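Listed next as structure tokens is one chain, alone, in the form predicted alone.
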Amino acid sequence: MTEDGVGDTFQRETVHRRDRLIGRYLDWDRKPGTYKSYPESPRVALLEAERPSTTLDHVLRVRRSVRDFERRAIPLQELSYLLWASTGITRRERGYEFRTAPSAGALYPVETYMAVNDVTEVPPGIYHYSIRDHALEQVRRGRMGEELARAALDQGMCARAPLVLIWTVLFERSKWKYDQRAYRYLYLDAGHVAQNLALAAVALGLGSCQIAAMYDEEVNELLGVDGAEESAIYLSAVGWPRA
């Protein structure tokens, strides 16, 4: 019998029980705000967005992972729809704020960046979206593909593609209320991002590519976090896909 490894110790030390469930008091003075933003960077104002007419059945059907992309600009347009569809507020009810995407307890800990590579009106640089403002935030400037292909295990389509989506946790929104379980919960609101991504992106006429295969450390360096109180766990490449 093989040795536990951390996932094994993990995956049995957050199971729920009858007789002890994982969690802890909640102080609601030291709940974490639901919001990151950047107020001095430079502010690129997202579009409305409009809705595609695809059908949902159409999306599901069509949609496969693209690793080839033509060398064409995304629209800003085609942007603020990918950006709302994968995590933007759709409603406001009793001072809450709810999402495309679900979110265990509401508490939304999944800030979304990316690496705009060719987006028109956007100059190419390292981008954080601010969800409430429907906007995005200079983070740095320049051409950042390079060097996220390197950070993401050297996978050329990151440098090719017009845009990458790169997604972070603040983990101590979660484990607020949910303490060590909350890490179960992280990676589940990412893949709901994700997916909701993918089909959007479908719906445009684009194609994606998930990617979770990283050197953890140098993608949160691109971003400047610190990857412990906030890391990078997924990626996704955006264009459109090469016939």
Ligand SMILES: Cc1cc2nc3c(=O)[nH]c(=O)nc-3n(C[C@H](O)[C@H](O)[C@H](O)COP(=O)(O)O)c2cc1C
The other form holds:
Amino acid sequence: MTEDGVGDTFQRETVHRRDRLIGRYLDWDRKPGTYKSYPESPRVALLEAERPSTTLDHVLRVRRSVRDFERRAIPLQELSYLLWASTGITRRERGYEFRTAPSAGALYPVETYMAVNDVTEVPPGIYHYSIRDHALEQVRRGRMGEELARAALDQGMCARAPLVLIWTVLFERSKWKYDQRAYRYLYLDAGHVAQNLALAAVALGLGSCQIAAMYDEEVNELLGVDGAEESAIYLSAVGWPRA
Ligand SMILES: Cc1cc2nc3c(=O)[nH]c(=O)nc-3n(C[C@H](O)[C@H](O)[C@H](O)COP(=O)(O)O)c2cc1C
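If the structure you just shared is the form predicted alone, then what does the corresponding form predicted in complex with the named molecule look like?
What follows is the whole complex; the chain from before opens it.
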């Protein structure tokens, strides 16, 4: 048995019991918004998502982690579909917008950023995905692949892949309702988004590798997020699989 640590304490102390549910009184006036935006940033409009024709069965059978990519750009059309499929809006009901991936309490704490190394019509840089506008917002200019690879424990695929998605969470969006139990849900939410991405990539003939090994603070610095209110938690390198 390994020694007890902070993770074990967390697991014990965030269980719901019949005599103690973890959560907060819902103060609707202080409900955090579910969209982040960079209103001053240069934008790239994404395209209407064209639907790949394949079966779910094929996609499930073919998906695997791909770490070796061809040196070939991802077209904007493919990027548009990947972003929509991972976390885009599918329906509006009673004033709420719902997305392709489920989210605890429909609070949507996950934000999507990306390092664009080689995507047609998109200059290299770090971008934020504006879900509501289906557009990219430029956070930083320039090819950041090498820097991201170093921050991902020297995993060179982040430099070689034409695209690396970077998911962050805004903790308060979920803690507003679930308090400390939110930390269980945030990571589940991100897993759903990442799996959508992985399956959509296969449907387009692309491959991806999910990556959680990173120097968290270095990735946060690259994005310009503080690590306290918002922190990077997951990455996915995406590209054309090398045969
Ligand atoms: C939470 C999580 C973190 C992962 N982190 C890394 C990583 O940092 N580097 C890497 O090469 N693969 C990473 N992977 C990919 C796994 O190694 C891979 O999914 C596993 O070996 C199963 O292989 P498959 O995806 O090809 O089915 C990660 C997967 C998950 C789900």
